[in-house]
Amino acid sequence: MSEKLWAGRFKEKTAKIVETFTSSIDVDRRLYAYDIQGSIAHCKTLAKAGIISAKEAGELAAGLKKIKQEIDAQTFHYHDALEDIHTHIESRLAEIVGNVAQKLHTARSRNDQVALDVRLYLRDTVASIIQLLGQLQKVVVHVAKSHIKTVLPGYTHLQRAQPVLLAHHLMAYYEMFARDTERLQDCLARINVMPLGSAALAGTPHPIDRKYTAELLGFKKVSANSMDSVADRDFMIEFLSAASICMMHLSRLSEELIIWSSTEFSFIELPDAFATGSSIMPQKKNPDVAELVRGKTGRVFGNLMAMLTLMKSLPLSYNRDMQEDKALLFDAADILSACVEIIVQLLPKIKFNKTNMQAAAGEGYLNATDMADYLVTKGMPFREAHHCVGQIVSYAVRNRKEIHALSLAELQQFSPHIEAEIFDFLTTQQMIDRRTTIGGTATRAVKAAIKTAEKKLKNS
C-alpha cells in the first residue's frame, strides 16, 4: 500500500522532498517491537468491546507477529514514502492479511500511538539503564572494600585539603550513582502510564476498556486526560534530565581518572586495553575512554535542553514539532548506556599507585586543620586557635618544613598549650581514624558504609 493513510483530503500527490524532509523512520524504526506489541494488545481490545471478531484479532496478531519476525530477520523493506515505523507496519499488514487490516486503526490515532511506543521503549530502557547502574555501584563497592587502608589526599578548589581513605573517595561515588538509581526509579513511575484509546486528543467514541488494554500490557495505570496523553513529554524530559545528572557524576569520575592518571599526580594507571596512544608521540598513553565519557556528557545535557525548548511553545495538543523528540531521546539513552557500560569494565582494571597516594597525603600541611582541633581540645576557641596555627603553617612555608617536621620548641613558640603528644596526634592515619561520625573517613566509618551498601545492593 503506497498510498498515505491520510490521502482522502488531498488533491496533490506529496512531494518527494516533502516525503524525505518529513520522514522519521530512520530514527522511529527502533520502535517496531513496541508498535507491535501495542497494536496485538489494541487487537484484543478491539476484540473484547465486539468492535472486531475474535478471528479477525487473531489474523491481526498473526499477521503482526510475522512482520516482527521480518525486522527482526532483516528482511523488511523501508521507504521513505511510509513516513514513520507505524506506517510501514501498518501498510506491510494489509499486505498480509488484507482488508481487515484497516480496521487495526479503530480507537486510535497515530498521536496516542506514538505515546504508548515510546513509553513501552522507555520503561524498559529505563530499566535496563538501572540494572546497569547496579553493577556499577557493586564495582565501586568492591574497588572501595580493596583499598580500606589506601590512603590520599582529599581536595576542595583542587587543592590538597585533607587525608581521606580511598575507600571513602569512591565510596562518594557510589552514593552518587545510588541517587541516579532512585532518580530513575522515581522516573518509572510517570513513564508507566497507559496513553492508547486517547486517540487524536479528544478520546474515542468506541466502548474500549483502557484498563484491560493497560493490563495486557502491564502498565500500572491509565492516562487521565486524553488531550495531555498525546501532548505529553514530561515523561521523557524527566529522563533526560535524570539522564544529564547521572551523567555529570560519571563526567566528574572521569575528570579525576584523567587527572590521577597524568604524570603530575601518578595516582593511578590505566589498563593498556583502555587506554589509546599518539599517531606522533611514541611515549603517549592517553585516557580517551575517560576523555569521551566526559565530552559525551555534553550531547546529553544538549538533548536536555533541544527537548525542553522544543515543548516549551507548543499549544494543546499534538505538533509535528513532536517528531523531533525521539531521536533526542534515543541518543540520550544511548550514551547513557554506553558510559555506564564501559566504566563498569574500566575501574576493576585501573591499578593505583598507593604509594604516591599516602606520599602525597602526607605533604602540604593537611594536618593543619588537626592541629587547630587539638589545640581546641586543650580548651582554645577555633577561631584562636585557626588564627595560631595558620601562623605556624606561615612560619613552617618560611622554613620549608612539614608542620609536624618542626620540633616541640619551635611550636611552642606559638602557644604553650602544645605537648609532645602533638606529634602522635597529627600521623595521618591518627587524622583518618579521628573521624568516626557517621559519613566520615574514619576507617571503622567507611567499613560500616560499605557494609551497608553491600546489604543495599544484595537486596535490591
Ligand code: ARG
Contents of the next structure:
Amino acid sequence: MSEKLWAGRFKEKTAKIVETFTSSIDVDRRLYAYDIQGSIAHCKTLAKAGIISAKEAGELAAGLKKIKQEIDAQTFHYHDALEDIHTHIESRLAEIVGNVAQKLHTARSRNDQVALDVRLYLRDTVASIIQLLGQLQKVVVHVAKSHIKTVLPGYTHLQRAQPVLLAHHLMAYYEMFARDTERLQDCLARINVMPLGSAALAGTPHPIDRKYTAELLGFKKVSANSMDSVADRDFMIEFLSAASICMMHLSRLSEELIIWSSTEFSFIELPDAFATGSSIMPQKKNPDVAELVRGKTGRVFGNLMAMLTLMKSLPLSYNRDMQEDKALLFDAADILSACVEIIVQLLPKIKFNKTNMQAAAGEGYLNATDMADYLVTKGMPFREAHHCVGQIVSYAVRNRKEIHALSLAELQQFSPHIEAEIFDFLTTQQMIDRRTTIGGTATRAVKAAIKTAEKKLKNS
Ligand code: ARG
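Mind pulling up the form predicted together with the ligand next to the form predicted alone we just looked at?
Entire complex below, previous chain first.
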C-alpha cells in the first residue's frame, strides 16, 4: 500500500524525516472530492480516446466513488509516506480495483492534476464567497434603509467634517462590497480554465480530447500552453489580491465599529451575543469580533505576499516550492468566508444611538462650509467667503458657541450679506438635503442609491 508511485529508479528507501518534511497530506487532503471528480472525468477521457475500455473506466470510477465515501465517512487512512492526496487516492484505488488502477495515471501527471484540483476548489470557493458577499450587501442596504433619517458627523482626518446620513455612510460600504464581488467574478473567469492533459509540462502523446474533459468538468476553456498550465498560480494570486482588498474593506468597517462603540463616541451598542467581557474588569464589553476581523486581515495580506514571494523566482515549469501554495490559499479563503459571514450576522443586531450621533453632528462647526457656500450665493467669491467664515469660526470658538448659536447682529459684523434665513440654511437637515447631486448625502440621493442597489441585488 505505501509503495511509492515513483519508487522504480530508487535503490534506497526515503528517509523518514524526508517523508515527513515533504508530505503535504495534512493540507491537501481537503481537495479529495475535487481530486476524485477530476479523476473520474479523466477515466472517461481515456475511454473516449480508446486508451482504456469502457469497462475499465467504469471500474475505476466505481472505485473512486467508493474512496469518496470512505473519506466522507472518515474511515480512510492517511500516511505521510504517501505524500499527498493524489497519491493516497491512487494507492487506495489499487487496493480496491486491482491492476486496472495502474492505468488511471496515463496521459496525466500530478503537476496538471494538482493544478486541476485547486482550480476546481477555487471555482467553488469563489462562487460561495460571492454568495456571501451578496448577503452582506443585502444586509448593508437593509440597515441603511432603516437609517435614512439618522444623521451623524462625516469625518475626514478623523475630525468632524460635515453631517451625513448614516444610510449614506453605510452605503459607502455597499459600494465597496459590490466592487469586491465584481473583482471575484472577474477572477473566476481566469480560474475557470482546464489544465488537465498538460501532463508533467510538455503535454501528452496520448490522443486525449481535452475539450471533452473540460466539458465534463464544466470548464469554459482549455488551457493553451502546457508549461503555463502546470507552472502558473497567478489565478490564486489574483484571488488572494481580491480577498485582501475585501478584507481591507471589512477591516475598515470593523475599525469604525470599534471606535463607534467606545464610550468616547457612543454611537453604537454591540449586541451582547457578539461582544465579550474582561476577566478582570467587570464593566467591560469588548468589540472582539470586529477586532479579530481587523486582525485576521493582516494574515490574508501576509498570504498574498507569501504567494507572490513563493512564485517570483521560480523557473518554468512546476517546482516543489509550489506545494506551499495551498496552505496560503485555504487559509485566506477560510478567513474571508468566516469574516463575511460574521459581519452579515453582526450588522443587523447593532443598536445605533441616534441621539448621540445627531448631537455630534450639531457640534464642532460642521456647518462652516455651508456658511461659506451661503455667502457664495450672495455673490461673494469662495476664497473670500472661506476667509470670512474662518473669522466667524474663530469668534465663535472664543465665545464658546456654535455658528448657528450666534445672533444675527453678531454674524452681520462679519458680512452685511448675512440675513435671518441663515439659521434655516445652517440646520443639519438642510445641509444634508442640499447635497442632491448623484452620490451626495441628500435624503433623495441616498434613497435613489438604495433603490439602485436593491434592483441590482434582486437581479444578481
Ligand atoms: N503535492 C504536490 C503539490 O501540491 C503535487 C504535485 C507534485 N508533483 C511533483 N512533481 N512532485 O504541489
